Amino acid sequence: MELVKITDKLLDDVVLIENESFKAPFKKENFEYELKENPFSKFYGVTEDNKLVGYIIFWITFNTSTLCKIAVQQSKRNRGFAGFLMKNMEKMLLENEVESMTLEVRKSNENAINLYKKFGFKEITIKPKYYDDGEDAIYMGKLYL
């Protein structure tokens, strides 16, 4: 398992993992601004033996932060990838200094909800019919400092 920045050469591999991962997923655009526009943005992604498997984006604004992403292939779940991407960016938000984190989950990814649940993060309330196609998301949050 190895931690890499994600590049322009990855995208493509991005994608796949997006594409069976969401029901509404990002396209590649959607990506590159995150990779060369957005100047909050943080992505990285887990590779094992030099295969990307994972990818993370999360953005740091002043001392808060907000896990826009998460997702790993699917033959590669439950074996430590995502777990892995949350404490390393957990660790690049305390030498941030960053304070606290929010994220939006949709109230049917049970295993998305206990991963957070996991590092911590909190049920701060419901975001009614967030979603596209009308499902509630559950807004989250955890404090660092």
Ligand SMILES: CC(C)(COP(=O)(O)OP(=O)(O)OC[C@H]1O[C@@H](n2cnc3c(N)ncnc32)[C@H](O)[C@@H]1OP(=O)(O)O)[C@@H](O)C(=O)NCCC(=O)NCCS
Given for the second form:
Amino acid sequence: MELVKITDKLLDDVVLIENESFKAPFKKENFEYELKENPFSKFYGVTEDNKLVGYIIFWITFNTSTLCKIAVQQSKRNRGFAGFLMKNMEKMLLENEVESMTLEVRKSNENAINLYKKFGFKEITIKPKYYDDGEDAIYMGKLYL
Ligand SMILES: CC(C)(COP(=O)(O)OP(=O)(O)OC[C@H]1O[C@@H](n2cnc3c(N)ncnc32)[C@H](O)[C@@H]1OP(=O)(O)O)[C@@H](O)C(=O)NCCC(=O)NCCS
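Switching conditions: you have the form predicted on its own, so give me the form predicted in complex with the ligand.
Full complex below, order starting with the chain above.
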């Protein structure tokens, strides 16, 4: 397992994983925005045998942060890739003296909720009908102080 910085040439692989992972996937342009224009965005991937199998996007805005996205190729799930991405992200949060992270997750997304709980995130509140299809989000957070 190796951590890599996402670059232009990895974006097509990102989009393939994205499309099999989300009901309302980001388009390539959305990823290009995160890569080139959003000054707060950090975008990393995990590879196995030099092939991209997952990625994470998070935003550091001074002392706070937001987890934007994490996804792992369907056939590679349950093998620790997301945990590896989360661990590396948290290392960067500490290096940047970030004090907190928040995220939204679909109420039905048990795998992701378990992942976040494993990393110490706690439910803050429910955001009713947060998603376009009407599903509620669980708003979760973690303090690094
Ligand atoms: C959520 C997701 C990123 C997890 O990736 P993964 O590489 O399979 O996760 P890991 O193997 O690193 O597992 C880490 C932890 O996540 C939780 N988890 C992951 N898959 C799970 C499953 N099928 N059932 C229960 N818990 C699960 C567990 O807590 C697990 O820890 P454990 O192995 O000690 O029990 C992956 O399922 C995915 O890409 N889903 C689609 C995209 C998505 O929903 N992203 C999150 C919303 S932004």
